[in-house]
Amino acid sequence: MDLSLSTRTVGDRTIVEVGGEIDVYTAPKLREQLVELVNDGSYHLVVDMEGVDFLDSTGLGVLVGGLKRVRAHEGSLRLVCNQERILKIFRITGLTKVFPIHPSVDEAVAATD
């Protein structure tokens, strides 16, 4: 399966809508998108993962790398996910302590954490 990406802006937040599988084959596409956004001055990102069917360790690494990039500019990276199978990956790896994870884009945009 392929990876679909689209972006939109809500206030000072850039929403990255991700669909499909984030794995060793597709993760570079997501990495490029996140790097490009940060290079263009978008430092407050919301990654909407509601359409993600699969996430592996390569995808997790890309998200952690994106978080490091935005934090270098005093920014933030929030995740939107309400799928138990994806949330379980974040819990098992301890990344729920690293990423703010919200059940909806609206909540992620409104959050101040």
Second form
Amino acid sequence: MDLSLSTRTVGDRTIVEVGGEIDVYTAPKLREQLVELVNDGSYHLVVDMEGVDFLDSTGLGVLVGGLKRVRAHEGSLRLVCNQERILKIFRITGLTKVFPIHPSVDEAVAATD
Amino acid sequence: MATVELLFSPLPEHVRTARLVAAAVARRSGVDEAVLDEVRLAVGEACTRAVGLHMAHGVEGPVRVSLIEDEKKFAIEVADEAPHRRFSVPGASVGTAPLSSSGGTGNGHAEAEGALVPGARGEIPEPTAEEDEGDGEMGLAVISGLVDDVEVSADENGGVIRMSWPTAPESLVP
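Alright, leaving the form predicted alone aside, put up the form predicted in complex with its partner chain.
Let's see the whole complex now, leading with the same chain.
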């Protein structure tokens, strides 16, 4: 399965809906999407990972890169994820402390902390 | 010999194939369903790292994945042919050349691995020109967090990551 990406705007947040597998082959597409959004002035991103079947450290690296980019503009990058197998890799790497992870897009959009 | 052996060109698009094959053989060998996700992730990380090392060192030979069914365990060995100068503790780097990929912005690999190791600093450094490159150490950190039985060795001719998981008694395998 390949990676699918779509974006939409809710208020000042840009939702990036990701589906499929994020690995060493597909992660560059996600990176390009995040870079493009930041270059276009979208600094408050919500990455919806509910449709993600697989995520590895390459994908984590891209998300960290996205976080660095939005933070350079006082922005935010929030994740939406309920899947235990995906959450596990965030826990293993200590990234649960770095990313705000929300159970739904609505909660991520409403979050302000 | 290994139960199943897979050789693939060191390209990112083949890592998924290795994951699928490894998971299929692991399932057949009696590895618990609940652990198959870990097998898939661990073998993917090991192969990603091997591909990165091959690309960084210009090694065109294949990455070799050996899937070994034993009486009580299922083992995976992922072997690369890249010259390793020294081997890795978290934070150390293996090899010197940055990874690069063939398309787009040319940096489809791990970023900012320092922030990803448990216990590492929580703050994120500012972006720099070189920010987007990793060296596979983050993948190793994930593997060591996932797999209890893992062994990594390397010399100037290449490296091997060996991992194993217990299998259920045969009577329980459908």
